[in-house]
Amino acid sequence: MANRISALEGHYNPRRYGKEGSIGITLTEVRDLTLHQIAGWVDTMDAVGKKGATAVGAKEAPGPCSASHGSKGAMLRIEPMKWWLYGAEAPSLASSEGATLDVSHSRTHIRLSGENATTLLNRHLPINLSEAAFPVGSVASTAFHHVGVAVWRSEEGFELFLPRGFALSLWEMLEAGAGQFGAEIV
């Protein structure tokens, strides 16, 4: 396998910084990322989601804009008939069934977790991160300043999947707007 350098290396600089007293938000770069997606086809989503559902040791597969989690990882319906596998490798699928796809390296994984950060989102991502909204295992492909982003609300904080290429310009944002809460990088 290659040997993985981050998107944000000579970037992430671990410290705290911003309002004195408080850290209001957390960010995190969670490296060696595993994602696999798997799409089925019109007739074989049932077949498809089980499989992906037992790749990560999940009872069932996740309906839409959701997660799942199990023994080996989670399950994210990213999209109406494909899902990410996180944390786990894709199940072996017939053309006739499906695709598979590793996604790994093309992604940048950021967590950001804290009293703030969902305020911090809702000003760059255009859709509704409240509680209500928005509950841990929600999941959705959405835009963060027009760039396509996947973002999954686990139980840790919100988890961020974006683009390789658009990582460092996305991650200098976030950083930036987290300083007026009082942050923490880890």
Given for the second form:
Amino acid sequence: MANRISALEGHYNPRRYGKEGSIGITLTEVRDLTLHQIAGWVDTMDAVGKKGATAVGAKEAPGPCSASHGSKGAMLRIEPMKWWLYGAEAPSLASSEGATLDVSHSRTHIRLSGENATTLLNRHLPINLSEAAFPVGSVASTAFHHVGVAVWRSEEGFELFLPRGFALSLWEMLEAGAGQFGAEIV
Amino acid sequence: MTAKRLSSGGRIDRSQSLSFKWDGNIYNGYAGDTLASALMANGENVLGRSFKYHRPRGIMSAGVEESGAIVTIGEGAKKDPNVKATTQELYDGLMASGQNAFPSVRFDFGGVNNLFNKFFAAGFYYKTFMGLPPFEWGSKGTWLWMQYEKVIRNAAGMGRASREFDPDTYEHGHDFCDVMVVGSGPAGLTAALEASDAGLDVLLVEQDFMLGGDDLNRAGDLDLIAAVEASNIRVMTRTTAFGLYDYGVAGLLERVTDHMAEAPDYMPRQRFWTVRAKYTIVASGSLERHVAFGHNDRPGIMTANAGAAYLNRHGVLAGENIVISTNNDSAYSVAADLAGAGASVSMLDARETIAGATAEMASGAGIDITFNAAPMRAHGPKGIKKLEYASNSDHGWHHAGTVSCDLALISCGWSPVVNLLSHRGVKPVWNHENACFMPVESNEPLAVAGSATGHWNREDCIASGRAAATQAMNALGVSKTQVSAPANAGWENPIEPLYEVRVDSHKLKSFIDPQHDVTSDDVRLAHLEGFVSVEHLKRYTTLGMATDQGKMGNIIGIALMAEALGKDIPEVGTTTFRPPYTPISLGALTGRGVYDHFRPLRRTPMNAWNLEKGAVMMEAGLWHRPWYFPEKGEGISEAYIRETEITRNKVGLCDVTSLGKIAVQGPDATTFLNRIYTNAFAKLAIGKARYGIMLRDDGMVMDDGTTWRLSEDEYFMTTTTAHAAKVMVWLEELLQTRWQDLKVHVTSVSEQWAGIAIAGPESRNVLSKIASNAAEVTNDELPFMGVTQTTLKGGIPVRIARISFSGEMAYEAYVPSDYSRDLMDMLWEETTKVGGCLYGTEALGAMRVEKGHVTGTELDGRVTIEDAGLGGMASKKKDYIGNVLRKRPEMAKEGRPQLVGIFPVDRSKKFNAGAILCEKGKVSGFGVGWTTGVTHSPSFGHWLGVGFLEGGYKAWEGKTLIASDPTRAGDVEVEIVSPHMYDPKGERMHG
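Next up, the form predicted in complex with its partner chain in place of the form predicted on its own?
The next block holds the full complex; its first chain is the one shown before.
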């Protein structure tokens, strides 16, 4: 099988940089993203949601603006009638039931973690990412420097899904802003 | 002014000595100083030169309203002009210099302007110099005026910005809170504490580097500050709330490192915040007013409150022999403080008398008061030495005496800072009792507290802060408490409105807006010249248009205009304050969106590969696309001609990832496509692609592209690069608003798939070498407009359609983006074996012009499907979007401009895109058409183009026209040909 080349290839430079002392931000590119979209129709949303939840090993499909974490992956409600299955293959759906789509190469997956991750991300994203307003399990489609991006707060931090063509440009902005908190790229 | 630093007192840290430089001299100050307080303590009293007259100016205030001590900070690339010394925090290593002066603010040759001040009244160069007779009379233009305007501009002005690139970084930020409190005086602090105690998330914003507001200027404990610091309140100092916008949005500017000599390179200099608050409390304070009197701009004249601030906050006694002129009670506590610090203090009070606690305070401090007295004229060009004063009678003001002094403090009323309310469209109303504009209640989740709403003593400010917090808590549902705000009690002794002291028989130069050198006579002149609106007055005199935006002089100017018009101030009104409250650097507005990030840069997955192969890139919207691939010193012309020739004769590869790609899925996908495209899609077979045109509702062409049928219920649509997002949004809109019954999902997959065009006679040969199964791409298996989903060597999944934009036999192949490098490596290896090349958008454009294919350049929103020469694609058997309105008479009439091909009659001649097509002898106006795309055609060996021409090709076949391009190529004779210039029968792409 051919090699998957990241949009950040040649520009992803693992290191410790910026403010000395404790590390406030950890940036990670999560490579080899597996991401499938499943969509239902008005009368099949429940059934499609259950199939999606089964695919990721979750108890139930998430509602709007949220995610369900399962044994095989996670399920994110990304649009009113669409979910993303993260880390899992899509279930088989008849067209009368819904539609599946492999979008694994369409996004670059960046994880932000650390004490200052919320602060850094809110330097770019215009939505309230505080723990109270955007707790673990929250999902949003929002804007980053005019570009539509998806963000999901997992147990490990903020999972950013950047459109691949914009990923390097947005990565450079994140990287530049992270130094003030003491940053590490792993 | 003989200022001195006191050995004790103030809120400075005397253990932290800071060294700084002013105009080359090294001085020391302390942590907690502003540049103004430190310069004052070091005996510097001339810190600036005025805008027009170059008059010496000193410190006039202790805040953002400063109009005298305006200086330049830093040097070289980090030079920052027009900084108010009164707000600049002192730091070790600060370098500051005077501006608008040569050689220095102490001695400035530009001061000669002041000798001619009679000639420099408001609007002088409009009246005196423009149309200078006899040189610029009639139609002779204004060339001469333009020349001496440069001289005038050079002589006037403020600081000069650095011409070097800004080395600093800036960034944006977003924040959210329940309650945002603007201002940290006693009202703001109280409001923040109350709201926080109720469990609300409170953001406290303070433009100063210290919390406290007016508490800092008074002796006493800072108990409220201590309480805030011990609370959960989120505090932002060095941050100005510069604007309020819809839905609780506030714009903030945080000066992150402006107080540091050397900031770490990872820190931004400033941060531009967008804060979304559920409730906003404005406790922005009030500004003390001056009064217009003769030479009231002399160094050593400042607001009374500034005298208190320098004493109680910075430990600097601004003068030893002080006269305070007032019309209200607030200056008496200042007088008492200064007297207590050892100064000799006397007072001029415009009122007839005072009583009560204020009088007792003055008496207790031993202060000599002259009633019915106001300043008339100051003496001492570089530092006040004496002050003439006047008394009022039935006949107006008359000279009454002279008092020696080294500092004059003025307190002629207070103006609540209503700017932020004004941003929300709340018009302040004039309050006669307090002689100021007061804010009125807003219907938004917003409250005003403290002196910003006319409370003049600390207890009332605290009470109003508490009331504002209660309003916020009620609005946010955490309390239901009766709001009990203190009434506006006014002053203990009523204020005596005073805006100007004019004395008959004395010619006085009285400034009302010192920063722009606007005098009281300028206002009267404007009135004499017919300006009756305060907005016009502002623009004619430039009153309130300097960096302080009228903070110091607006009210006086309005009052004088009202007097001139014989009206009351409320009838004249006030100007509308607009953001920003204080100046913002352009860098902060752009944030990190500079250089390559000015717009988000969109790279194709082959971007690095293309660059490695020597691509010269161009911007196509946000995309970076290969423009051409020069070899051995080629320029663009040589490169694209070579690329075109090789592609037409062998094979060329072109990155077409930027085309929009949309997955259309669902049982009703066919029905959906049949409705949006003009041509039929109902019977498109699986494994086939079709070229389609979609129209807007109004019948104009929106976009074109090919759509591939992948399965019974799934299509892969491609759009133009330019219209990809527009088409995606359009499809979503149709599904969500008009055709909710259709079971169709559309998803942009532009980022999922990397696209390559393989064009030329050898394209099938090349493709067959990299396909896992070469038999799948034979002419039989993959004929023209055929589609296959298969794999390439290495197991790379691929979608291939045999479609052509170049006019050659060609394929578009799409692989998942992360595999694009493997795809390109394989393709390139086989392409080079047959002598093929890479080609960019220039060659792509050349080939499409030769073929007469339309692009976004032609499909500019004014073109019908017939205009584009594609009328045959408009189905007569079905309905589709745009089908009704495209048949309107105007759009269906004969003679509309239609697509044509264009050759120069003299084949050696060049003509340009954008040229107007005119009939011979009628080269004027809009002509009969225009050119949209031209190229030097490698296939024909001469220039050719496409364009639109009234009536189209058939109306002009064999006729010659003029391609008129007066600013570039001039007139070129052209002949009109079919737009399908190259291989009109399409034999090559079917080969």
